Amino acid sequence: MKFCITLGKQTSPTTPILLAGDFIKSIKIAKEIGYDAVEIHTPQPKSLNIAELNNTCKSLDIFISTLGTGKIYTDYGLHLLDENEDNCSRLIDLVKDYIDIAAKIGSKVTIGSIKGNMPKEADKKKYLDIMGRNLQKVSEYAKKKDVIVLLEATNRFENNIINTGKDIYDIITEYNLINFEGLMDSFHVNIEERFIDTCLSDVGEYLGHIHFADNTRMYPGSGVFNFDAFCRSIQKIGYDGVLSVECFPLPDGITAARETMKFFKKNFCS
């Protein structure tokens, strides 16, 4: 398995990004702590210095696991459930920008908060169809660019659709989403899943990425989430992909990064 950490240009005590500032400097810090990979969260993927990132990653033997698209939602308010076709077209074009960059740096692309929210008392099937059709367009482009898209199950307070591992499996299979995988996050699992020991297997063969944070969204092991069961389930299903910490930078990003690395080594390297 590969251990990964989140990077962004900025962070805050309520933003689940550990290392902030210059991406090259953050990658070097991540490597020094012992991480194998980084996630990059940026609202402007076209502004990334591709050559510098690739050269740095090659020289340090580290890789960029995925590009986060959440800033599309927070900065522009665009989401996959919008009934306005022009808004959806704009959103898909922005996601394509991430896919283009991902193809050049060898990473995946994460779709999480841009899922959006259904209106209260809405017909869920109607909005799943809207999302499914939009994701099919993303899927077609991702396949053409040979990029994997990670669809994340998030909790109901952030997105009221695609909340569980089974939800991921169902939408990928029902809408035949090629080049799609599932992303599960222990913080969201704690809120949405009935059974910690089976929720990952619910994603089936599509499980492609796992986020770690405790129930307080601080670093894993600092709260009360049942990580013993969660880690056992990872080993039981034979998952050997990326394990990534996406938690609040508390008490500070470096401390949280180091504590998470201790956690990873204790649970997956013994």
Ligand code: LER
Given for the second form:
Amino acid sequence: MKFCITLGKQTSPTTPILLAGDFIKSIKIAKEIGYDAVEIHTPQPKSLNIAELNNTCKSLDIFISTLGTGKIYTDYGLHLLDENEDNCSRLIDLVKDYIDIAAKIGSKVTIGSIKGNMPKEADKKKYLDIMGRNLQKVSEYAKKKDVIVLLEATNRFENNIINTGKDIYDIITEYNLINFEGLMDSFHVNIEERFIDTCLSDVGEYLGHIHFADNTRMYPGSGVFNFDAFCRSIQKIGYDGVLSVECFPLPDGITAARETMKFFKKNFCS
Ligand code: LER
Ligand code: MN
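Return the form predicted together with this ligand of this protein as a structure block, the form predicted alone having already been given.
Next comes the full complex, and the chain you just saw is listed first.
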């Protein structure tokens, strides 16, 4: 099991990024608190100083698990359900930039918010097909670059498509998305899944990353989400990958990071 934490240049009380500011400084703080890995959320992957990041990670024995692409949606409004081909190819080019950088830092790339939203009452099959075909283009490039893409199940208020573990499994298998894995997030699970104890196994062999936050999106253990069932199911399926805290920096990022480390150790190291 590898314990991981989200980093970004900026954060806010309603942004699920714990450590903000200079990435190198944040990586050092993450290591001091006991984390094995970080995930980086940036709108400009090309502006990352790759040599410096790689050197720091190597000397501290820590790794970058994944690069978040959500900023493409929040900053440019581009998403994978767009019927406009120009918008889609612009979006896919931006995702390819993340994949290029991921190849150089040995990380994965996350696709979450950029899934977008279907119009209300739309034909879901049609939009799943638009998404599936766009993801096939991402998959081809990811395979060429030997990078894994994590497809996240998010809640319906953020994206009204791919909301559950089963949705991830279905789209990966139906569209033969090579180099794709699934990302499950306890915050979204709490809203979307009928059964906490089986939603992770619904992703089957594709489960590749897990986000942790409580029902209020504060640090895990601070609220009422049934983490006993969730953590038990992680052990039961024999998942041995990255467990990453993606919660609000409340009461502040360092406290949330420390509280989560206590939570991880209690649930996975005893
Ligand atoms: C968004 O709510 C989320 O969970 C992120 O991981 C999406 O990239
Ligand atoms: Mn998440």
